[in-house]
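What follows is a single chain, given as structure tokens, in the form predicted alone.
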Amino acid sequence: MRELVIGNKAAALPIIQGGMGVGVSRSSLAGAVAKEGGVGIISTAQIGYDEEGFDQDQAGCNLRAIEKHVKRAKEIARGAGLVGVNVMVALKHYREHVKAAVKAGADVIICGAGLPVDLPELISQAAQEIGALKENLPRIAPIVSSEKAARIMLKMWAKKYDRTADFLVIEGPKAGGHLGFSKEQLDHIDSLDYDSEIRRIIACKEEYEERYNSTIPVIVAGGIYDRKDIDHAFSLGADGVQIASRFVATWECDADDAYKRAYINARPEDIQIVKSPVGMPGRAIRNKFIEKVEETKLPIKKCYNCLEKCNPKEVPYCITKALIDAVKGDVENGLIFCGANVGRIDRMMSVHELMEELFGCCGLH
């Protein structure tokens, strides 16, 4: 099985594994993963939900906790593979974010849930506050589901930085979460030529490698479940992908036991598009919330300061409570991101052994 290569940095296993928050993928999870030889993602959404003081001081909290799931995600890893975030460009603390994780010592950062215009500039700006050497610096990609927002990051990236994308997170419409598609575009799923759109994103950055002579890897993400779909993804020229529902079905999984249960017992009927606070659908598990949302505004009654555009006076529910209540076990009452194919988990599992099912291989110890 091929390695991983992003810049200098390598993983054994051509995998990663999706930042989920809230909660879900902190550093159990990711250490776990990059342990095995895979890209282990913790995603710094709310990330200190449960540390000492985060009713009052949130954002503290979070940078608090980036810095701590880091380190201990790495300790778990003992060496092996690499360990990284997901930062959402919808976060209120979005910039604070990616300079803790710098200063952490994440290998990847990966931003989504909007376009990271300036996280070139973010990364040099947390290197200058550290004095950390260009290539002990994390490798940044941006999650793009389109080739004109490929190109449109690619373009500016190239024009105001003179850099490139180390690599690139093709997120498809079947990823689970906040997605980057139209609703009538998700009700419409099978009529997609999606795997068209993978091969016009790879041909758009290839630009980018020959101009740059460098390479940009290209991790294929949504509805990857086994080893067919991995292979499919390489048949298109994908270098990697990204897996991220399978993992909350693992013993290591950071979310409450009742959080994995949901997981398995998950049918695909339950599985349905809900509009999200952020301003995107996303894809969750039906249950007594979301019918509730449904009928009704729920009121809030305290702001966690976590999304940039955000006013609680408007929004339908805090997704900030919504998926901490979910994550903490209460899952009937919280909000459960969940990938296209979540109906198909029917069974809880190690790290270790999900790794040999999708790779046929014994990872790294």
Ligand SMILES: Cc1cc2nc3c(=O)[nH]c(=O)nc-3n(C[C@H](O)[C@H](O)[C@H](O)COP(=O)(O)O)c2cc1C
Given for the second form:
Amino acid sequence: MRELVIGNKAAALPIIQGGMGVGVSRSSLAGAVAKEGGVGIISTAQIGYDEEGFDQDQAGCNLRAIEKHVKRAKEIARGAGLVGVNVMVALKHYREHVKAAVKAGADVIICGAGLPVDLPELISQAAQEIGALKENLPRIAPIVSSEKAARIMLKMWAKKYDRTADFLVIEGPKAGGHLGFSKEQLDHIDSLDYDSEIRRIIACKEEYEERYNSTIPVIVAGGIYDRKDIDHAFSLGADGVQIASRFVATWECDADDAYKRAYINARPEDIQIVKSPVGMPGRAIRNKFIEKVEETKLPIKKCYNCLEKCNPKEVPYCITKALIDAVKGDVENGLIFCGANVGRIDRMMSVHELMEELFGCCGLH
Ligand SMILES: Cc1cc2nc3c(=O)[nH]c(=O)nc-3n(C[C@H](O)[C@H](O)[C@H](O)COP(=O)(O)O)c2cc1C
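What I would like now is the form predicted together with this ligand, since the data block earlier showed the form predicted alone; can you produce it?
So here's everything in the complex, that chain up top.
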């Protein structure tokens, strides 16, 4: 199996474990994936939810937790694979999270839920603050779902910073969490011909590879379940895949056992597209929480300062509370994001077993 080379960094296997907030992918999962030779990604969204003092100081706890989890994941990986973070652009403290990840020594930074227009600048600022050498800085990637978004991103970075992306994550309509598609598009996934969109995005990044005499590996995400799906992504021109949902039903995943069981029990008909205060649709497992928010707004008693643009008086529910409730195991009253293929997941396994199932050979073992 080919390795995944991103600039001067490389992972033995061409797989990125997708970032999952809140608290679903932290150091335990990301470290285990890296140890097997993949790229383990920690989500920074409210990552410090279980740190002491979180109720009073979310920002401080999250910054401390980013450092703690990146370092811990690297210890678990023992030098294998790569460890990175996923930072949502829509977060109020997106810039601080990026800088904290640079300082903690993340190998890669992937930004979604918005276009990370100023990401290169943030990396340079953080590097200056700690006196880091350019070659040691994290490799950076935006998440895009359309050729239009890819073009905008690459054009902006070229114009503003005279540089291009180190790699590109293409997230399709079958992904979990927040989705860069309209509800109407998600209701008719099969008529989207997303393979053609992937090919157009790849053609777009090739223009920038030529312009900057560099390679921009492309990682395809969304609904990838087995080796057949991985091979299909490669046949479209991908250099690697990003998989998230399958890693939830692993022993190492950082969510509560009840959350993992909800994945194993979910049937295809339990999956639903929901509205999120982030302003994008999301895919989730239907439960009591979703039934409730369909009927009424859930009053917000406390604001956790998560999103740049959120008016607690107007949104239907608090996304931070809903996601923290779920990851702690309250699977009836919390919001459980999932990918479109969650219905196929039917048992728990270790990260090693999953990587072996997908690639047939692994990392350190
Ligand atoms: C529970 C869950 C939480 C997620 N949270 C985030 C997130 O915080 N930021 C992000 O960019 N993507 C998030 N995603 C998307 C994944 O990183 C990934 O790209 C996508 O789910 C891949 O599709 P798959 O789950 O079918 O493999 C999340 C996905 C899931 C299932």
